[in-house]
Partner chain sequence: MDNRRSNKKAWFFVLPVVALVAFNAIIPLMTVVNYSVQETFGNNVFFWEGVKWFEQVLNSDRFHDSLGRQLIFTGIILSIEVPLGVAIALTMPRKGVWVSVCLVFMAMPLLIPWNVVGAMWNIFALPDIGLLGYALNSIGFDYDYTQQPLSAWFTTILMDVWHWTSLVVLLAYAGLRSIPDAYYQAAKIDGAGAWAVFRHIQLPKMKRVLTIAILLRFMDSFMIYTEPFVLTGGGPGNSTTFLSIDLVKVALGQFDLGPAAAMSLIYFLIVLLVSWVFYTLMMKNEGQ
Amino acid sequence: MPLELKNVVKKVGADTHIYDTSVELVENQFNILLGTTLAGKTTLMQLMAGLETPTSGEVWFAGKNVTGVPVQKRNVSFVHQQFINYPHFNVYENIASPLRVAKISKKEIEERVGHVADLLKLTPMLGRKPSELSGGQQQRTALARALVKDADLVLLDEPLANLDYKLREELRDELPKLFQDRDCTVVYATTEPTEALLLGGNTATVHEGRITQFGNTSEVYRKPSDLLTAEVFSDPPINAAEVELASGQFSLNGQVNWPSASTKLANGSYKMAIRPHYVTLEQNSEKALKLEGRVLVAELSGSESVVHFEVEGHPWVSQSPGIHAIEVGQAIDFYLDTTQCLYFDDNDKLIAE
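Kindly present the structure of this chain alone in the form predicted in complex with its partner chain.
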């Protein structure tokens, strides 16, 4: 039985940090909390762990109401963004620390620490102090401390955010494997949509103290239930524009027209959203429509070109493969893959794709 939040609200003084939230995590899988800094991811995790008690609402775990049960009485482990280890213990003692508090026999501690150290490639470092380790090794030690406990609930709060690019990639690949054969529910907070997609599992998009959607990661990505979710789950930011539907044709700014795929929609105005990588510099499909824009900012991201441009005063973002020489202020044609558009109604709910 997994962890469940039932109508949880968290207020601190006059501020509401978490608005009425109900969510049921998926057992033995990765549950990702995706949202910007200060969206409330950490507060949600602290509520799940029992480090904080909800102002109202209940926290259930394994079929039991655990609201108000302090964290040390639950079998929970937590890995922070900062590398948190006991500064004057060596790696072995650090990993062993949760077991020592639990008064487990010396022989078993040795076995379990050895096993986890092996998994996390820390065996040669066991005698070192945290200050003698690299950032990646320090975070591996913190992860090892979380793993060695065999916790039912493992909370990882942006564990890779303070690592450099290479180490982040490496550890991100290993993480799902580490938890594969364990009976534990993992909650993973991240600010990066790409990271959520790479980790898979399930994703809850968090925005200003609310979970906007929770479901299978690729499902949430492909069919965001509302515009906000689409915005949270997009990097670079998703493009949104007003479109008019009349006699089966959408039109943007009265210039660009394309047929509606759905016959159910009534005539009127809608919000359309399209991810930047469907707005490209080259015409990738015949259906892609031309959009004339003026370049505001052009930048390279890896081997991709990200171009911010404006069309009739509205900002757009395009993301295309390859490196292109583009100058600011240049008038340029972009191609819109209209088959990838998402349509939202007045309340920002998804109504067609």
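Take the two forms, superpose them, and find the largest set of C-alpha atoms that agree within 1.5 Å; that set is the rigid core. All of these numbers come straight from a predicted model, not from anything done at the bench. Numbering follows the first chain given and starts at 1. First, how it differs from the form predicted on its own.
Domain rotation between these two forms, with the chain taken as two rigid parts and C-alpha atoms superposed, amounts to 15 degrees for the smaller part.
Taking the form predicted in complex with its partner chain as the starting point, write out the structure of the form predicted on its own.
We keep it simple here and write out only the one chain, dropping partners and molecules.
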């Protein structure tokens, strides 16, 4: 049951929230909307669900034009980042509520509620009211209610954002498995590129009300169609800089030179982008070249070091495994794995190297 947006536009007054958008999502797989806060992900999901009507264009589902059909007349589950539960129901009744509306048998309700409650670690809380739960427990209850319903369209708007780290990691593994045998379309919104990669499926990168690219998640990550898509699909931010190509050699700031893998590129200026984990504090590859920079900020965690630095006034980011003693203002050497560079033309479109 695929969902398709055909030239959908959403305006509110004089403001355009969603620009002309056409995309066909893939059924029985995860379809991820990846973008920053206010990029337009929630508005797109509301249009898909029937909570909002497009200003122009059409929404098609399972081969039918459902533009303007209200959400009450569609078989949709929607989980928001901010949990919504029935305050007068206990956890069990909250989860079971869509099944009771669908007149499912008592035995099947017990089985399905029990399974999803176990998955989300809610079994000990089934008799409690939402007011007796923590924020994370309330979000898990809202998520369970959506999962227990056999919906044709499941919309998950940053559903794991309010959960603790361990449970979030567990659910990232379990959610795709939970839907793999269901005949439905799943749409999952996130601000985290890492989460999109972990979930797999297909990803649409969203920026300021536009989908910049849609396709297999790993393909969009490895081969972004343009620099903007590469920026959306990178955290920490991707590094971008002007490079010069002459006599088969790229040059960066006159201090780093490496050979072009292509003999078809003309001499001239190009934009190069490289993700922070290919700019490291140690030389992890024979082809990694030295670049000197001045440290601006050092962010240290238990497993990695993220260093913001500048090269001739331009900002860069390095991401290295382990903890490194680094002083702000210090001039140190970083290493670029130039085999991982992406190249873009004057219109910021990807060039096949």
